[in-house]
Each structure stands twice: as structure tokens, then as C-alpha cells.
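Next up is one chain by itself, shown in C-alpha cells, the form predicted on its own.
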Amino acid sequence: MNLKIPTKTQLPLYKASPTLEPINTRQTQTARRVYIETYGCQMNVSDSELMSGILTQNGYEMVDQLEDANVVLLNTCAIRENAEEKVLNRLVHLHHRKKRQSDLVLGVCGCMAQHMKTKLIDAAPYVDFVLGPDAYRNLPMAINSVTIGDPFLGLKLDKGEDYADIAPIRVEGIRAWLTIQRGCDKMCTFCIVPFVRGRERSIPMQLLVDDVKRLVDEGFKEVVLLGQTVNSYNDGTHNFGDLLFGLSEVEGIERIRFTSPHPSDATDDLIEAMASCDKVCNYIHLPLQSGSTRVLKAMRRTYTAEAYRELVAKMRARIPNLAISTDVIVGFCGETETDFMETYNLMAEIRYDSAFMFKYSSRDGTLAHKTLDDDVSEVEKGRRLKEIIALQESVSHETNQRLIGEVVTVLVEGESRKDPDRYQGKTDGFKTTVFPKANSEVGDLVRVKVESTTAHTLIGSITK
């Protein structure tokens, strides 16, 4: 499952963490006030939330506008190269900022902070401190070092990091996420991913359900799993099925969604604990990539597509409702119109509630960088892109009409960014629906009525 948030994200802070002990902050010449940018998928939500933690343990004010800062951190995304151009466009933006307020710290965190390495201090030298994610520790260390002149630089990948001691400073809301693995092991040759976090490690399960618990009564309804691939979750004891089956024993909390899981690791556990527990929605993102057997073995991805297919008939046989979302990729290394057309059948004939679909970009650091030829033509990667998405949105469109006439049941999260008289919120199955407020309130699980729909929306009013 992979719950997309924008690709920038502003963080309003509001709880501080009992861990670390604090330092002397009031040995720099001013406060300092830290403002974090988060730049990525939802493991860097959950890392900006972790750093926020880490900062005000130790005596940093963290505020949620630019304009109060004197720290600005920017934890960023490697996924793509042009999350990395965005970054890079943000940081002579800052440049200018920093010309003019000089005792501005501007630090770079995260991913492409571990991809770039010291060519980013190369890219730009104003830069104070550049920080991978699991130096994350060093956060006072490095922006307290300014004084000295030189980078501050902690890159080093340390597969014992876990940060189960540290406790974040989440966003208020109803949906919390909450970090159950760090790293990756399963080395695809189009992801930089294993490179820049590393190995894979798993929090203790008992550590998770006392967070949950945490979580529960700060009010939070919902908790979303994290994880490079999530179900490959192991403490060693315990596996993903395990987890999922304790979390759903802790009293107070209402769903429960995970991020992202790899089809090899769709265990009968997995699937037996979605289709037994209630609190587990009835929806996973599934991650494709491609239809077509040839190019997944090109790509590491340690499943074929008759092996997918499989997997999706078995989970919808024992999962009613299941709502199943995904990744594709088009135009990878060596992929032929026969290979394309066999991703755009198999996506015809799952028939997703939505996906994610991209352009194949060739990731320096990454395998296929440097042993396949990128020698599909970006028109060509173009046409084959259109083509998925005038499908996809086509099959979303028609399996939400479905649902016209139907009840379901929302989480309702907040006011409608359209319209202020509004709810918005989520399904089980993890689609937006919007509704009059009537006499409900955020947090609230809520019966609607769909009466229209778009290939994105249910659009309904609350029923008994």
C-alpha cells in the first residue's frame, strides 16, 4: 500500500519526547528555532517526525513557517532524479534567504543526502551539514558544529540503527504512521533504496504494541505501518501475520494500514490476518512494476507474473471487498512492445482501484545503471505511460459507479479542501469520500450513502 502524500510536507509539532537527555542549547549565541521540509514518501514523513523528536529532547524549538527559523532542514527523497532537481532548486532558493539572515543553518537530511554524498556539498557549498537516515542521532552534534566552518557530514549506514528508543513528534490528526522496519534487502536493480538505507532490521513487536497503545491515547484512530517492504517484517521472534494479529488486540485504535509490502513476502499469515481482523483494512498496494515475467527477472523483483496473478486470485478469494491498489513501471531496460502490452493486459485484467504509474529513470548508484542499456526512447516510455494511465483511470472510474447506491463506512479526517461545509475521509478500501458534515466530528466512523462518483472520489451523505 503506498498512502501518497504531497511532495512537500510541513510539519506543525506539538509533543515533546521523553528519551535523550537534553544539551546546553544556550551555548550558541541565539535559540535556535528548526523548521523541516519533507521532501518523499511516507518513511520520510515518519523520519521528519522522528528528527523533531530527537531536536526538542535536546532543547530546539521546532516551529511550522519558515519565516520563524534560524535552523531549516530539508529531508529529502532519492527515489528519482527529479525529486533530487527539486531539492537542489529549493536549496539556491534558501541560498538567498541564507545571503540575507545570517545565522541561518541549513541542513540536508535523508536519502538523497546518503545518494549524493559529498557531491552535494560539491552541488552546494553553502550547505551546512548533510546527514543520512541513520545519523539522524547527530542532529544537535551537526547544526551545534556550524561554528567551526567546515560541513558536517554523517553518512555512515549502521544496520543496528533502529531509533526504537526515540519518540516522534507527530502531526495532530486521526492517522498516525508508525515505523516497524528501516533498510531493504531486496536489492531491484531500478532502486537506490537499499543503498542509501540500508540493510533491513524490525522493531521488537512488543515495543510496537506498547507505541500503538502510545498512540492511542494521544487519539489517534488509525496507524499506518512502515516499512521499505513491510511485510518482510521479522524481530526475530514474530513475523508480519504476528504483528498484525497483536496490534489488532490493542483497545482504542480503529484501523490499521500498512506501507509498502512486496508480493514474495504475501504470506498465508498476511492474508489470513487481513481477512480475520477487523481492524486490518481490507486493502493493499500490491506492487506490479510489470506484467511481464521477462522484465521482472531483468528487474530483481523475485516473482513472475503468473506467480502475481496468483496471489491476487488467492487474496480476493479469501479477502471479500479486498480493494487492491499498485506500481508499474514502463519502459524499463530492454522492455518491448510485447513486454509492455503483457503490463497493460494484466492491469486490464486485475483491474485496480488505482495505481501509480511511472516513466522508467535511470538511478546512477543504482544495478541497472550501470549493467543495462536505458534504451527505451522517452517518446516511447511517453506513449506507453498515456496508455496506462487512459486505462487505469478508466477501470477507477467504473469500479467506483459501482458503488453508487452503496453504503460505506468513513474515517472521517477533515474538512473537504473544496468545500468548508464538507467531511472528507477514507474508506476501508481506502478511497477518498466526501460528504456533508451533518452532525459528525473528525474522528468519527461514519455510515455514507455513495449517491455520485469520480475515478477518484465517492461523493455521498451520512446514513444511519
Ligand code: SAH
Contents of the next structure:
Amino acid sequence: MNLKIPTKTQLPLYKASPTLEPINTRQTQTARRVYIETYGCQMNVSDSELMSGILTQNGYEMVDQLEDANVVLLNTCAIRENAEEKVLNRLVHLHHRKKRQSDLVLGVCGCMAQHMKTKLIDAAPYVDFVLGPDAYRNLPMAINSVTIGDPFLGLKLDKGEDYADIAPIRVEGIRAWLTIQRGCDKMCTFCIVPFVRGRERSIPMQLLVDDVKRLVDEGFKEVVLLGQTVNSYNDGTHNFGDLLFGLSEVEGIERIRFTSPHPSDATDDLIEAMASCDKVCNYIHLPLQSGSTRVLKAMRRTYTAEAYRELVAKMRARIPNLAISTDVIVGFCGETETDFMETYNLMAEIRYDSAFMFKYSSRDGTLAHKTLDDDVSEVEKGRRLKEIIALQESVSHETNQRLIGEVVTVLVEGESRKDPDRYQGKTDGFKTTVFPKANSEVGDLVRVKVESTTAHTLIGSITK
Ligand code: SAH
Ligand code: F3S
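Output the form predicted in complex with the named molecule next; the form predicted on its own has already been displayed.
All chains and molecules follow, beginning with the one already shown.
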């Protein structure tokens, strides 16, 4: 497995609690080889890297094939019902495997673990342990205590846990994920995240500056800052704008991205930092959720459709060629045809470069689940979703078409999956671009003249 070896100063993994000492039972008999399967968002990808860091530091070997493992960890997502169903199906498959491989240890980690708690053990009694997002320091202990019999549960949320002392293990590449903030305090009524990831906390800026310097030493050229509401970052002294300015000064980092900001926290500081720091990409993922102020209110999104529209106008005026993507939910509780049309029309007006679009999925534990009626039928949700997907497809296509003849700057990431003679990379605006290698190398910033496009890809060749 091609891994980056962490160079971060390693601090003790365990907080000063005698109950958290690892008990070395089966570890002494068999070498533990761990395979992590990651579901959901980039935050989970980043958490899996963190888990690899914790395990490697404790003498475990990470493997990239399920077949080579005797410990399998599923790092799960709980955002919509189908995300949990996917994992439950996967568990059935792994149960069969466990019957054939008697020493196989199976752990469920992450948001679904935190959401379902012991219900997960009820549904899949063969699972050996269940660890939520704030309990990853317990991983070695959970694995080692499997022989004891009872499934280990690590489900305490801890506002003090930021894992800032742990060096994640990243797969080699050009782009690195860097978690700068954990948890969320926003409490949108549809969303499970605050319940499974706990309260918001930010990692001190100086540590993040050091992290980015280390990433440069390890060969990364681009860093993506991660947080649930990444732009509400505040370490007590520095806000998100300060962080962008601070990280821009790190020599050798070529590009800085971040995801996902919350529209209500998009301050002038943020806009200024994006406009004036060359390394900060001219791209923002700005979740809209709904174009109806009435629905936004029921969602507790803390902005109106009008305020969102004005924010986009202000950002576009200050940041030339700004690419914008978004998240939209259709069929939220009480969403009428008029509300839906407001979403449709606002999307058509803003013309996003791309969008992630979802049917509302009621999540147990959220305020919407407790107090609102999930009253839009599945069929109607499906129809609304289809309509905005069709709209977005045509807008994305036209936006790409308009780039034909233009020159875009691309960070070369690696060979194109379809053609080994070509490279692929992303533009500043996060569009995938494919072009003949010429004399370029992975990690270079090259200028590519766009010659044609497919549905989601720009095709061109390197120019001066
Ligand atoms: N602030 C986070 C949001 C994470 S959830 C971030 O942007 O990183 C990602 C998206 O999933 C949300 O923006 C929302 O559009 C969608 N989502 C969240 N809860 C949902 C639910 N109950 N049903 C459908 N979609 C949901
Ligand atoms: Fe979820 Fe809203 Fe936070 S979508 S992650 S509660 S900003």
C-alpha cells in the first residue's frame, strides 16, 4: 500500500484514564492487519486517515485489500436512510466472511455507529465493536478486547476531542484533506450531524500551519480544509479569513480549497481572503438546501433565499470566475409545489457549476423527525429530484461548453483512468480536465486550452 509515513511529533494516544490502556490479548498471538472501508463524505475519508494513524502508531498494519485483513472497520455515514441501508447490507456480506474466517474482527465506526448505538448490535450481533467519531483513540483497545466477548461500545461525544496530536496516514497523492474543525452547532432541523458528531470545535491555527508545512514536505500540492461549517472556524484568536491568509503563506502549497461553508458564516473576511489570496481557489461549495424562504425557515437554515442570492452576487462581483456548487434537498416537510418552483427558479438563476441533489430523508433524532410531517410522497420527491437534476445537467453542460477555446490552469493529478497517454487534473474551479501529457509531470500547474467537453469533463491540450 502506498502510504505517507507520518512525521508529526507523536504524543501519547491515550488520555490519562487507566481504563483506556490497551489490553494486549490476541494481538500477541496474531499480527493484526486492518482494512478500513469508508462511506460518506470527505470528513470520513479524513477520519479513516486518522484511524490509520492511530492504528499504525499502535503497531497495526494497514492493508488495502479486504482479503488480506483480519480486522475490518467500516467507517460509516448516517446522513440519509440509504447510507445506513448500504452498510447494513455490507454487514450481512461480512457476516458470511466472518463465518469462514474465525479470527476476523469486525468494527463499525463513525456517524452510523453513533446514530444507531446498541440498535446496531441488535441488528448485527456479530459486530465486535461500535465506535463513534469521538472514540477513535479507543480503537486499539476495542480490537484487543474482542476476546472478552461483549461488544465494545465507544459512543461518548467529547467536545474536547480534536485529535490534533495525531498524525493521519494519507495515501500518496497531490491533494490532502485536512480537518480543521469537528462537529456542528447549527442544528438544521433535517440534519443528523450535530447528534452524531457533537459540538463544534476548531483546531488551533498554529497547528494547522505546521500541518500544511508537513504536507508540503510529504509532496502534497493542494490542501482541502474540512469542517461541517468550515467558515465558522474560530480557534479563540483566529477566524476562517485569518486561517486562509495564514495558510497561504506556507511556501510550496499551491492550492487551498475548503468544504463546506455555511452561507450565514460567509463574512466579508472570507470573501476578502478568497479574492486576495492567489492560492485560495476561486471555487465555493455553498449549500442552498432550498430556494423557498419558508422552507429554509422550517429547516432552520438561518438565511433567506434573498440573502443567499445577494451573497452569491456579492461574491461573484468580488471574485472573478468564481465557480459555485451547492447541495439541495427536495421534498422537505411541508414543501409545496410553489416552494419547489422557488428552488428550481433560484437554481436556474444562479446557474451552479455543479450540484449535489437529494430527496429529503427523515432522520430519527432530528427536530424535523420529532415535530414535522414527512408529508411529500416518495413519488413526488422523485419527480422533483428528477426535474432539478435535468436542469442542473443542462446548466453544467452549457457552462462547460462556454469554456471551449479558453485557457484553464490545471494541477496535474495523475494519469487519466481511460487513457494512459493523458493526464487528468482539476481546474481552479474544480472541473476535471484531461489532456495529452506533453512534457508535464504530476504535481505541475499547467495551462490547458479547452477544445471540447463531455458531460462533466473538459478536454484540451497544454499551451504556453
Ligand atoms: N455542513 C455539512 C453538511 C453535511 S450533510 C457539509 O456541507 O459538509 C451534506 C448534505 O446532505 C447537506 O448539505 C444536505 O443537502 C444533505 N442532507 C443532510 N441531511 C439530509 C437529510 N436528512 N435528507 C436529505 N439530505 C440531507
Ligand atoms: Fe448539518 Fe446544518 Fe450542520 S446541514 S452539518 S446541521 S450546518
